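Read the single chain below, which is given as structure tokens and is the form predicted on its own.
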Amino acid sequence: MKFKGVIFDLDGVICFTDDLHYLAWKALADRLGIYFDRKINDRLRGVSRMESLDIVLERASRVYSAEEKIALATEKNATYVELLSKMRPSDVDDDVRRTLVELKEAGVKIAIGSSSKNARIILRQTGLEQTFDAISDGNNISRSKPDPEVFLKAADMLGLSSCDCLVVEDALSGIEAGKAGGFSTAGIGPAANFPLTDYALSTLSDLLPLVFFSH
């Protein structure tokens, strides 16, 4: 077996909440009279909440204080959490569920490595809360991707070193974080084409041969 553990980003890999993030940021931007579209939203992928807010506020007509920014980020998150409450197990693709089951049955440890502070809510809503051996998220890190902290902590929770784990990501910042932490990386979606990505995946189950067989 090539890898003893697999660490998954959550959004864009296990499930997709991009549209919910977009709707929440758009609602905030509209209230503030700031232009915001899906192209700008693409820049927020894999970025922390406060850093995302700074991007949203680039087109603002005035400067916001640190206290105001905290309030705005809290407002956005409240809208997002409300939207998350509508997520269901059906929001996770069958290919994803089968892949997770096969990994666990083979004795591979699996973890979430996500910058989101709402990771556990998403996992609970989609019925995956008890599936992973470890969850490293925005609540236990001080530095967001591309810093490798979230993945290093996930590996530590699994009792594994970075060289024993494969990081699966859909964002460049996540691939960069994985490489910075000494992990092998597998990219899906946009990340499949990144030069830093070690393995390109079309579907999540494509990672199974990578994990089970050495190349």
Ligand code: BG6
Contents of the next structure:
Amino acid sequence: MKFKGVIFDLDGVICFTDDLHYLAWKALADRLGIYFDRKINDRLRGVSRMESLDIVLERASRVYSAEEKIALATEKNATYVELLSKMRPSDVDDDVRRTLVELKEAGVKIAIGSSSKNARIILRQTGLEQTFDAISDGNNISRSKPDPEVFLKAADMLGLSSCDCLVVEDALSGIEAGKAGGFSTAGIGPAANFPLTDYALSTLSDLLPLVFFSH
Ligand code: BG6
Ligand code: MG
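Beyond the form predicted on its own, can we have the form predicted together with 6-O-phosphono-beta-D-glucopyranose (BG6)?
After this comes the whole thing, all chains and molecules, with the earlier chain placed first.
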């Protein structure tokens, strides 16, 4: 076995909550009259809620106070949580479920390493709450990706060192965080082709041979 553990980002890797983040930010930006599109949304991948808001507000015509920003982030999160409440187990692809089952059956430890404070809600909605051996998320970190903290904590929870774990990400900040922590990285979606990405995945199950066989 090449890796003893796999640490998965959640939004955009295990499920398509990246699109729900987009819809919630878009609703806020539209209400404020600020231009926002999917290309800008790509810059929010892996980035914390407040840092994401700062990116959304880059195109605002006025400056917002710290109190106003908290209210705006709360408004976006309320929209997002409402969208999450409609998520179902069927929102997780069969390929993703099969990948997780095969890793577990082979004795590979699996963890979530997500910047989101809503990670547990998403895992509950999709029926994955009991699937992972460890969950490291936005509630147990003080520094966001590209800082490696969230992945180092996940590896620690698994009882593994970073050189034994593969980090799977869709975000540049996440790939940078993985490399900064000494992990091997696999990129999916936009992250498949970043220079720092060690392995490009076109679908999640592409990681199975990487984990099971030495290269
Ligand atoms: C990351 C997403 O997983 O979580 C980011 O890629 C998001 O887009 C971040 O901003 C924080 O999420 P939340 O749910 O705590 O607002
Ligand atoms: Mg992501």
